[in-house]
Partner chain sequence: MVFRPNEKTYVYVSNTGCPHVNGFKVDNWKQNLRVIYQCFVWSGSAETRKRKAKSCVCHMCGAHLNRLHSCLYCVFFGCFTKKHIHEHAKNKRHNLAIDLLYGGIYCFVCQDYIYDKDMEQIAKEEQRKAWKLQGVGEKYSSWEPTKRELELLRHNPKRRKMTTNCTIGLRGLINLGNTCFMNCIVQALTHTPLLRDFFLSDRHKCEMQSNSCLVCEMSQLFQEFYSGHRSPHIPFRLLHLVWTHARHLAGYEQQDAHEFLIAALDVLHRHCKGDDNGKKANNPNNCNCIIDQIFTGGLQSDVTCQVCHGVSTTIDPFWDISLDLPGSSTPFWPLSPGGDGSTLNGESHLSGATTLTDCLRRFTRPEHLGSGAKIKCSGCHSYQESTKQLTMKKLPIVACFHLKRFEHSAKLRRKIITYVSFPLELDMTPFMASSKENRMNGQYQQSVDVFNDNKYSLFAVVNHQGTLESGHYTTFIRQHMDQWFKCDDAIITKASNKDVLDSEG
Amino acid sequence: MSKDSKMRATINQKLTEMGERERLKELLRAKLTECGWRDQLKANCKDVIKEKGLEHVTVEDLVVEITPKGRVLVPDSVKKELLQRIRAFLAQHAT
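Isolated structure of the chain on its own, the form predicted on its own:
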């Protein structure tokens, strides 16, 4: 396991243990709904289904096609706020 992977695992463990991971997930859900991201993704899913036909699309197909679009559509302001909160948490709980 690389140093970066170990650090990510440690951060993730600390966020989970302290309950911060769930709080961040709730914040992210709220922010994405607030900015219309969920509606955009839902519309993209409908477009893919219309294009390929309901019988020819699996959930896995949708995930593969929509995930990159979904990541791009997340507003920078949401990404920055989440990153700031993670940094503040880590600074507060540094060991």
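Follow the form predicted on its own with the form predicted in complex with its partner chain, if you could.
The next block holds one chain only.
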């Protein structure tokens, strides 16, 4: 594993252990709902389902179609805030 992914894994471990990962998830969920991101993507999902047909659409279809859009549409302010939170957490719990 590269140094980068090793660091990622370590950070993830720490975040999970201390329960911070769950808290961050909740924060993210709230922020993305607040700014309308969730509703927008929900509408996009409905479009995909209509296109593929309710009978035949799979979760994978949705993942493939929606993931890139979802990533792009996350507002910079939300990214910034979460980054700040993570930094603050790491600073507090540096070993």
